[in-house]
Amino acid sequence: MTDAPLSIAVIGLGARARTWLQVIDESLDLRLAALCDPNPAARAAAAGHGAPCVATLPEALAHRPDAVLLCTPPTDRVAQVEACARAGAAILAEKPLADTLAEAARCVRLAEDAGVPLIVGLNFRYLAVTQAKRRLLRDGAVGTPEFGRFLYERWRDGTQPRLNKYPLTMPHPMLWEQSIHHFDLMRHVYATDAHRVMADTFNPSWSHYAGDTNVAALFEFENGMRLTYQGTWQGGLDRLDFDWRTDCTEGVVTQRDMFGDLAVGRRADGALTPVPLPDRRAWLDDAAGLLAAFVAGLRGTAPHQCTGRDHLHSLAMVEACIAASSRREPVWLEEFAALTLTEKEQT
């Protein structure tokens, strides 16, 4: 693959949309290739970003991208991915993958059968506050992880006209839609697989979601880590609180920002010391980081990162969620191997 700018086209042109075509006209290495949405006024809004705007897949694939932004709703992936697969388009789907983890597999199979690249839009894992928690931990600055909770607590009004609606009317929004994002962290900064669940999941009287919008769980890692979290996105307060706390063998490392704001302590030290971090762009900075990502892996310059196939573990978190939560009992990742594992690992 030459070194020119790589083709890209978006599908779905919505809420989330709107900073991916920010960041892809400050990128140097792609190029819109065509803007597709069956609403008139979504591609209206689009049109100064000089592509041609199409009302269907089909049409957006005529113009042979060499790869392809699914900013779709989860229900219908599994057509988008089987026809950008045969289009020989490499694809970037935004999270989830699918609306069930046996969907989101078949279309790992769909992508792996055509050789196809197929990534998924995780894009927490390239700011700089995981970046650097990743390197605290894996380089032993305070022991080895044991312990931790992991807070996020939100009131998120899914009517403004500003979000999306799908989640409105989803049976699980907050793990489908959010806590997808905290599991995939978990996994990425502590590199290691859940092992087994605990969990409930329930809505308040005054949540405006359809399905269950708290989640509490204690996850069990297979490294023996333990993990406690509490996330909803109906709390009482308007405003984010964020507290993830990792208790290792000879101290603390704390993140208390979505963004930001990592200490780290020596249980000696009697007192957290923060973590110098460079600025930022909330959503913009990290969505270029995961762009970035996505292209040094179409040119080999580097491996592909947050693949459909590793996506399918973090998903299998939250299908346990939903299973422990249902069954009123404690769930064990395994149950879930025969749809996260390769078919050579399962032989």
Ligand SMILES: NC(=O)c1ccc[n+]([C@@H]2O[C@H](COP(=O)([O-])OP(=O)(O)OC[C@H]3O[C@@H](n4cnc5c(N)ncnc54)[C@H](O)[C@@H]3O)[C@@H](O)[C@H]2O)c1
Contents of the next structure:
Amino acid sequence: MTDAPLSIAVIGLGARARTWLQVIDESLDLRLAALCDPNPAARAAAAGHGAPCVATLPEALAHRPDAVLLCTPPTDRVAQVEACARAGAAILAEKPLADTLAEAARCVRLAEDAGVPLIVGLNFRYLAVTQAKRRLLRDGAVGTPEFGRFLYERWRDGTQPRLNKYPLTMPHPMLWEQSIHHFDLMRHVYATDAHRVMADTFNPSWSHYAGDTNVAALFEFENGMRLTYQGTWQGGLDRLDFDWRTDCTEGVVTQRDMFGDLAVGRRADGALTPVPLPDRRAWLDDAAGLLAAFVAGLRGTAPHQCTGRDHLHSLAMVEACIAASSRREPVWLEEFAALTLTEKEQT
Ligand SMILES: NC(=O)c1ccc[n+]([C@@H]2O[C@H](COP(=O)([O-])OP(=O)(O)OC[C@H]3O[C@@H](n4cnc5c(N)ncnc54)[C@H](O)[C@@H]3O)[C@@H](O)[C@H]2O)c1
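May I ask for the structure of the form predicted in complex with the ligand now, the form predicted on its own having been displayed?
Entire complex below, previous chain first.
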């Protein structure tokens, strides 16, 4: 592949695509090949980006993009991945890759069979705070992590015009749309996979959403680490309360803001010491980091990150929470191995 900008088609021009279009406009590595949305109002709103705006995926693929960015709701991804794979276009799909693990596994298989890269939009991995925390834990700054607590309490008014509407009616919107980021971060930062979960999901009486917006879970990971998780979209005041703390053999690592506020302390210290982080533009720089990694993978200058195959392990945590809550018993992630592992890994 040459150093010339790669062409990319953006499919789905809703809330998330607005961030992506700004990031792509700023990128020297990419040029827009086409924009696509069946909704004329969404096409009209994106018209200023200087690329042809079309209504269907086949019309977008007719512009022969090197890559496709799927910014559509996760409900119909198999057909979209199949069409892109047939056209030989590399795929960057927004999380979650699909709204069931089985469909996501089908997408991964389709892309693998076609030899087309399939990457998932896990932008929070590219935050400076995530990268600094991962380094601190890997380097054993305060010893080895043994347990943690992850709290995400948000009042998400799903009726606001700026927000997408499909989560209002989807089953388990918290898990599929939000907790999937958190589960991916846990696996990424702790560099291990979950192996057992106990969980309870429910919806408060005042919820805007048809599906469950509250998730309480206790995860055990393959490295022996335990983590308690509480996530809600319908709790607290009109702000986001975020608090992710990791207890290690010699002290703690805390993160009290989704985009920063990282601190570390040894057990004997009276107070936490803030970890300096570079200034970053929330949402834009993390998306730009993800895009740069996607391009590096396509050009072969770095291994692919955030692969669809890897993402299946985070989606399995979502399905394990749903199963544990409905069965009222612990669930072992092994149950999902037929979908998450390659045939070779299963033998
Ligand atoms: N990574 C993040 O931080 C982040 C943030 C927000 C949303 N997302 C993800 O981005 C994706 C889209 O979310 P959103 O908030 O933009 O939703 P949205 O509902 O605002 O926009 C989706 C758009 O896709 C269009 N669409 C539907 N079917 C289509 C099809 N077959 N072909 C082309 N366009 C189609 C719709 O008309 C709509 O304009 C979801 O997977 C969501 O989880 C990720």
